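In structure tokens, the next block holds one chain alone, the form predicted on its own.
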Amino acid sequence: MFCQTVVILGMGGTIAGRSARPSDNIGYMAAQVDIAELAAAIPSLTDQGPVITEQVAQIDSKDMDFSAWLRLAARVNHFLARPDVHGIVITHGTDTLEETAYFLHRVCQPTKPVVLTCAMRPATALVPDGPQNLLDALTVARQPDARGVLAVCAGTIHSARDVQKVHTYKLDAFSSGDAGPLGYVEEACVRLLRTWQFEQDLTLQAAIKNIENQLAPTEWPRVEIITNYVGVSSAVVNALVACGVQGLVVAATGNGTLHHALESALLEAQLAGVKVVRATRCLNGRVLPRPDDRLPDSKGLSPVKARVELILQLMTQGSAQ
């Protein structure tokens, strides 16, 4: 049997959320409940081997900062190190899963597996999905080959890179968009239908580096998103300038294209020093690039992603103030 350890880590959101009556699917609390207490409600848990818990943070998921991705990114590498663990699960809140995720792709680039998991109903419901979620993580981290960032949800799982919340209410809420997901969990089996997302970049070593040694959250890029709109006007863009943002995200209509006000004042903030990308608000399909484009795409990655690479790219060529 495959009896190597996987350590939880939990960092708050719905599935650590209690409500004041079970029927109450969206009158709750979110991370209230210990992830040890999470996980002692589940009695098959260890049967596939030993299982250490942590809490890394108690957060309702539409506050996480920077703070609680420093002190994550510190324990998953600190987890990753010890030859006797051979996954990780992260415990997460539903609204920003999808921008942790890929934070610690590109941060922790692990070699072993990284699974968020989540729920869309408290602890405290009278079907709660977090459980089963939970375990179907447990076997994804425990898989031989399994290996990078992953999310696993109602049964499927995602890359970090292409995962992204689509539902406001539905327990299954995340899609992986036309690429489709790398899996199910089916049982406490794994069927794959791609291979693992993995990818090692020496590129943003620098950015790694800073955040290793705790960079403040205070120094970290500023980087915003701004949508492209019918009559958007450039007052937006020209405040942030103002305010002395670093980067932009556009979330730009179709294949990235822009009001002609809008892209007027992003091609002069551009041309100020500020870094300026080019995402869509669709949410399948990415930005084609064209040779006279002036503006740089996003490479397939959505607003949220987009601006999480770019803070780093920032952070990497040293512009964090």
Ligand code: SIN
Given for the second form:
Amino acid sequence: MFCQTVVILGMGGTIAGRSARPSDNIGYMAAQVDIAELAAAIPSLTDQGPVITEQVAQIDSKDMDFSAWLRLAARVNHFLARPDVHGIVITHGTDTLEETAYFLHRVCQPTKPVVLTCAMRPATALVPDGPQNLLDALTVARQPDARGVLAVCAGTIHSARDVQKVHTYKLDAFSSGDAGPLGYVEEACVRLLRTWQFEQDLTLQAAIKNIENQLAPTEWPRVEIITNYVGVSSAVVNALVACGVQGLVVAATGNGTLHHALESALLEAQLAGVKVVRATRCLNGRVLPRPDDRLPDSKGLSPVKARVELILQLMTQGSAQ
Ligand code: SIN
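Taking the form predicted on its own as the starting point, write out the structure of the form predicted in complex with succinic acid (SIN).
What follows is the whole complex; the chain from before opens it.
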């Protein structure tokens, strides 16, 4: 029997949601049930070894904020450092799970598995999906060679870099786009399709350690996302620059194209010192760089993840010694 501990950190979400009627899958309150209660409701949870639960936050993930992220990263790092802990599972709302996953991927860079999981139906549903997702996440967290930040939902394993919520209602709400999933969990067995994803960026790691205790979440760099669309003007960019925005991610059309009015405003903003990054509003594919690009691309990151990356870049500029 596998005896190392897995830690489950509760962050809230629909997996911890409660509805007045069991048949109601959408009219519920997210983030109501404690992680200890959720775990206790699954008798086979500890079949494979010891489990520790800890409530880090109780949030509907649409309201996720930088303070909760910092608290979570600190608890993840704390437990990762324990030799008796093999892996961590995080229960989280689906709505911003991909942003939290990418944040932890960059900030914690774990050499052990950190597995985010979730549910599309509340804990009180007639047929909830949370318990199976939690069991599948534990299976991945106990996998001997697993590493990096992962997301597990509806039997599918995604990497933090590629995972994206793509459906508003279906239980299988996530996709890894054209990268494809890392693998599947089938009856408590992992079927891996690609190798575990792990990137180590020592400069960023050192810089993050430096800023962890120095920068209050309210002082994190302001980075906003804007979109290219028919008839867009320079107004939003100009207003954001006037408010002192430090970074702008543009969800461009297609392969990074921009309406000429928006492009001019963004080039002006860049000239004024605002960091500008071009992602695409297309769900699949990436902005392919060209030698004559005047605005850098997001290196395959979606707009929300490119924003997290830009915030971290701006935070750590010059602080990694
Ligand atoms: C949330 O993101 O916290 C609510 C929605 C969900 O978990 O599906």
